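Have a look below at one chain only, the form predicted on its own, in structure tokens format.
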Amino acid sequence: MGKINGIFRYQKYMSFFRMRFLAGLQYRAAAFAGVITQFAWGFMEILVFRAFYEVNPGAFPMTREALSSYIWLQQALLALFMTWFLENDIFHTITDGGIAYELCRPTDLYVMWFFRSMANRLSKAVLRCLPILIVAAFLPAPYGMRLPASPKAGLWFLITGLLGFLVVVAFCMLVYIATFYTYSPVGIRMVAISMVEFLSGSVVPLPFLPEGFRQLIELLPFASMQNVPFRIYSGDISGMEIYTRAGLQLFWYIALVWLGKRLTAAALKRVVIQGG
């Protein structure tokens, strides 16, 4: 009986996942505009770094080919790893009183929102990633995207990519939950997004940062997002270091989910819904 109840609970959240995923696939025009924007941004980044590499090619910790692969993966999988892909519906549910309806559902609020967030990001990534990856694969070196450094790197890219995606969603859940404790989510969103953009390697890949500062950042959850899978793909992270980074990703995922669940439970004990 316990197993049957567990299956039903799982199916319940998968239904939320499926509905949100299918809803996200409807925005094809927005996805097309996003692909064009990401192509422009990717080319711009590569050309900016090209200027620095031509001045002193041996002064940088990543080859131009590895850097180009990093940038194109970043653009193709933008929806999976960028924290500014937040759901306004969840914020509105908290601030407008719609949380009352959510609390009437026979579900765990944290788990339901977690599945919704995953589906929202995956639907955007499915629509955008393939055109970018295909075009980038046919660009000439060193501007295009190359194959993984090895079959092992390709496999661990998929594993750590999944773990990094889960860490991103778990962190974004903390941003949603923090809205319970504020009058407006705007300030929290701005601070969280600005911090993660830099510390996750979105603005500048982490190997380009000063050594001591980089070593500190790599212990934080932000470095367990896009930084790990993208650098494994290019071969910048290899050997036993792969297992260390994957273990750190798993640790931060569990820690962030644990913290998110505790904060959600505390917030729901004090939530006040005004209106009639």
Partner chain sequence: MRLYFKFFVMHLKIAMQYKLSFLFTTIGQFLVSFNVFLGVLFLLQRFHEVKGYGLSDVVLCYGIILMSYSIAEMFMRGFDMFAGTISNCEFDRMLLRPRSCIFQVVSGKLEFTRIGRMLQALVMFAYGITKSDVQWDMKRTVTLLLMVLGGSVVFGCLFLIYASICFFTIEGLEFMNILTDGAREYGKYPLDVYGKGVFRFCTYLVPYTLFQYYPFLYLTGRTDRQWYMLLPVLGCLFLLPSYLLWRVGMRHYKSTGS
The other form holds:
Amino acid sequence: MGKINGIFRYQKYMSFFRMRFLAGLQYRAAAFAGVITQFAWGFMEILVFRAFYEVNPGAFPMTREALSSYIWLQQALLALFMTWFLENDIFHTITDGGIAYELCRPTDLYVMWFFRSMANRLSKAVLRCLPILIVAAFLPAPYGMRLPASPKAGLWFLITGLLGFLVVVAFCMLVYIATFYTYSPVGIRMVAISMVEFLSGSVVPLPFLPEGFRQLIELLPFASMQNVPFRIYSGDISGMEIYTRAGLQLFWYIALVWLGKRLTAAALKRVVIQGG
Amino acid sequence: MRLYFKFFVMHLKIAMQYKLSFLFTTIGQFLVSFNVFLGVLFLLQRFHEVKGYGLSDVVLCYGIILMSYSIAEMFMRGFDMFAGTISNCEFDRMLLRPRSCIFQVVSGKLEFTRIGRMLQALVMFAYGITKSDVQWDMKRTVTLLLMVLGGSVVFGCLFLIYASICFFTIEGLEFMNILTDGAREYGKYPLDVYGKGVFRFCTYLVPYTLFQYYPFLYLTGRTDRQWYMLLPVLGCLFLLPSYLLWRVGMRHYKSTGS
Amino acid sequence: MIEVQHISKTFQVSRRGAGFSEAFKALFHRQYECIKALDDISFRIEDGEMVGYIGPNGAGKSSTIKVLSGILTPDRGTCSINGRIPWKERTAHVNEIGVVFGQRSQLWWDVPVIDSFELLRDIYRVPRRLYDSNLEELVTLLKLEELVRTPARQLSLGQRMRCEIAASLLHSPKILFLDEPTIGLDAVSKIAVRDFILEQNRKHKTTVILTTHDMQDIETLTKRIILIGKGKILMDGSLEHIRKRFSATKKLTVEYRGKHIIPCDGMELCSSSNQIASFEINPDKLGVSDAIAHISSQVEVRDLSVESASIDKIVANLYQQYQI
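Moving on from the form predicted on its own, kindly provide the form predicted together with the partner chain as a structure.
All chains and molecules follow, beginning with the one already shown.
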């Protein structure tokens, strides 16, 4: 009985998921343009690193093949892992008082927004990732996308990729929730996002950062986002290290969700008391 | 011009109504470009140079492109947000007023928060100018100014093209970001870093090198050809095709409505 | 003078069914459907006329307004407004028209209304003297003294609509387009807006073209209505004319003393209780006075009232009749 209830409980979130996902698929032209953009972006990124490689190959902290795979994965899965992929609708709901409407629904706000964000990101990623990966796979040797370093790396790429995705969504939930507590959501958003951008390795892959600084950053939740799966894929992280990294991801996911739920509950209490 | 000034004052007043939000957004803008700076810093610490350009060269180059981009974005923000202007029928309202539409779009939105990016650009100028061994004289100063202004015009044209495309697609097309945001990000290195193909694209299709690479060579004393300093002016010819596209877009819009 | 001849306009819209498979199909192949928004529209409006332009949602009302205001170029047909073709001489044309959209604002949201007015003065290049006298008149008539110092975002809907109307009239346009000007307003604001429009038309001979779903607007403001449905003009005539043609029945209510009333041919008993009876009279078969005579020959009539069908009902009948 309890199990059936559980299924029913999540069914309504799944229908939100489905609705969002379908809505996202409609934007065909946008997806096409997105593919081109991401491809160009990855291409330029690879050219930058080529120029640096020509200066001093010895100073490269990872193999060129691993770096290329890292860059192409980053571009192909951009919608899954970029923190700036936020939904304006949610911000509007909070600032315009549409939140009252959401509260009338028999749903948990946190879970609903969580599913909604996942659906939104997935629908964008589905349309974009395949074309990029396929074209990238046909590029010549050091610049193209390679197969995973080993079957094991491939499997752990999928597992840590899912975990990283969950950490990203959980972090974005915190950004949404911060809107309840501030008068300037735009500002908070920009400050948070620009920090995360750098610390998650989307400006420069983390191995390129100076020693010492890098070790510190790798403990933060931001390094549990794209950094882990993309580097496992190309074998840059291997062996036992995979398990510790995945464990850290799991820890951060749980911590962020816990924090998010706590903050949502507190914020809603305030909304209810103040009358919106 | 007087009318533009009035709009300017009005937007300033509005921005000041939301002081806190303005402040945070400005800081955010500053930080976003600071990220890029950090990236450059760490990479050049590791590799020391790229294609013969050192840290101070790259920083100066980034400062120039960032400044011209921010100027264009601050004043041309109306075009950047044009998809919204069309979808909420704001553009219909503009057509009902007896002024040129370009003027109304430009004066309809001014993004003062881009001052954050300008500050970042100024910091980089300061660093680049003091650390690099450029012999600063009258001509070099003029070159710097022309680079910034020429860059603003080219970026402004790109925003105009972006808006013109919105007439056909209603929503903004993401790939235009390659030409605007992309050029800002990757224009931090002098454009010959990327190899021949990209360099040609950046000369003949969109005249980036005319305000970045060539005058930069003269600025940093890598060439004696003084006429390189005037190339940014030539780059302003990019206005012609951009304006033409806008006209075509307007005609299309008027025949399909929204 | 507005002269519209044989204007047509077709739009393409994409369609997609519901569900996953349809969504995926639409990714690769989209179906388009042509919709005739305007289909051979012709009419003529004299200076100083007030015309109600009515029709159900999606009938082509806003497309017509867009063509007349120069925003939309039609596929076929011509249109001349004060001797100009709107979409060819946009700047000159829009100087002479004012447009109010009931659902959208033309005021700058964050600044006091008076600042918006000042900007509009500069945009329309209104001479200072004319602007001052127009502003004074509008402020007095629409009672805006206190409102103009307030930012538009803080105004109530009714207050804002009065400001919107003032904003459209600052440059003394010869033609005023009102697109649902009373939508969402309370009774007091509605009456204020209607009175003002009447006054404006009387005093300045402003031509007014009004689209609305509020039949009270039509009744108080316009003498002529144009009915559009599915892109075609279905009817163009005076309100009286339409009333006569389409108000099917009249309702006669009598309070009487006596036995039951037996209706004659052409009248039908609707309800009867407590010595009060009401009848529906078909005017084609029976005159109202004949009906009264028929009733008073049977019973002693103490009070009576005659109502014609409400304009709402007439329009509903019209829509039904034309199947739009």
